[in-house]
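Below sits a lone chain in structure tokens, taken as the form predicted alone.
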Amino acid sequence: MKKRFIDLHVHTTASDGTLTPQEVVEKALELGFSAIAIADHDTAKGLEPAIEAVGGRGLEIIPAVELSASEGESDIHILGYLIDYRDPKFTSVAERLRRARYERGVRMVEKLNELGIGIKMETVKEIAGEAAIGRPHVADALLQGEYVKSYDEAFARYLGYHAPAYVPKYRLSPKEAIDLIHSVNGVAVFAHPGLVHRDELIPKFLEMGLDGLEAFHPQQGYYVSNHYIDLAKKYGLLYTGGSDCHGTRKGKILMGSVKMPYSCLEALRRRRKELEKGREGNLAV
């Protein structure tokens, strides 16, 4: 029986990818990939432009989402998983996030004019299309008008944490985050623990009720990973993983990178079931 694989991490333009939906659909096909989530960040825009482009060719889209949020002063990641991303709960959430990185966008802009950098937000409009703009966009401001040599430079010099254009993200608490998810049927998953290295966390999330770890990712070797599956196992929860495929945005496409399982899928449906008649059973009583 042939083995079937799946990338559980896939970004595309809808948020700071550089391939469209359609374009993540062909090089998942290209490269043999029985499903692939579409995980872009704060929307689920991304998915139903992916769903039409499968075209019945066995290609299974996971509606998925990575929200942001914050932990003191780190960056955490939520991964959404089997998510009912038409729900107006969590329709009203994404737009409102989508608002708050626009305003990001504009002080972004304003600090780099500030500094003598003549980008105008017109210019980061254009360049993120459709899509919630990130600083990758900006990043790709300063690049075209010659101000960086390259986008590692970008964020070096004005974009990253520290720089003098850098602006805060709005974000979400990680309750709200999972409790989000949950609103809408999905599964709620830490997205690359290794690289935020706040193990000390995973308990308090667990009794928000995280139901996984992203235990693969590209930045996230092999006894990185298998840390991640040993802490996996040890609270009782999933593990999954991804390319965390942005196009060629960080210089080659990912996909490909991270094979998981066709059963990490599967583990994730059954999860959400659960949580299914864990609902039914409170609504219960």
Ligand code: AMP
Second form
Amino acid sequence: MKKRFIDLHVHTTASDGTLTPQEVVEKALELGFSAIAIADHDTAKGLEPAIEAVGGRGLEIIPAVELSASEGESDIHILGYLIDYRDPKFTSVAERLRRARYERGVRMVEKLNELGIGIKMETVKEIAGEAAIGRPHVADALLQGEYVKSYDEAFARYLGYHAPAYVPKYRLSPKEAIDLIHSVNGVAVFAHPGLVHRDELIPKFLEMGLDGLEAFHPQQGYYVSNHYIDLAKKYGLLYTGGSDCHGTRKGKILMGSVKMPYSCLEALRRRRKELEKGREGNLAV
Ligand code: AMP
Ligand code: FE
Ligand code: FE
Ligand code: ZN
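Could you switch over to the form predicted in complex with the ligand, since the one displayed so far is the form predicted alone?
First the chain shown before, then all remaining chains and molecules of the complex.
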């Protein structure tokens, strides 16, 4: 039988990817994937257009989301797999995060204006289109207005963590993110832990009900991936992996650079069932 492979971490224009859900689907089919998880930041709006675009051509779209949470100064991303993305428990939080991102965009533009940079919120909105507004869209506006020569310069001079136009975004706590994912029948996975350098938090997340670690990621090399597989085994967690493809935003298209076996999806499905049973058990008590 043909070996099936999957990518569990793909972004679209519904957040800060440069490929539309339709383009992501075409790329995944071209590369021979059996399933991909559309895991946009704080939104599930890329899912339905992707599912429609497949049109029965044998590519499974796994409903997912990448929630931003904060723990002290660290940015913690929690992936939610197999979520009931139409559940109002999820959509109401997504809508709240979207509004908060819009307000933050307005404040970043104001700060830039105070620095003498004449960009307008209208331009940022046009660039973002349907997407929830993020720093990448503001960076694109700076580039378009020729205030900077590169995307990296936009972050280094204005939008980066310690730069003058940086505005922190409203974020959930890791517990809120994990609870939200579980409340809509999803499986919660700590995204790219190798980029966060806070392994000491993992036992704490475990107590909050974390289900897995993202061991494979383009920025996590061989040793780092093995380290997280070992940790996952030690703690009885699942391990996953994906390309974190943002289209051409990070240079080349990363889809295809990480291929996970189909069994990884089956493990997520088993975990989802176990969680469901656990909840039913709790109700019976
Ligand atoms: P936001 O969620 O609006 O804070 O934007 C976060 C996104 O900005 C990340 O997913 C990256 O794609 C991008 N980003 C953050 N920091 C940098 C940086 N220093 N250089 C380039 N891109 C960055
Ligand atoms: Fe991103
Ligand atoms: Fe992330
Ligand atoms: Zn991501």
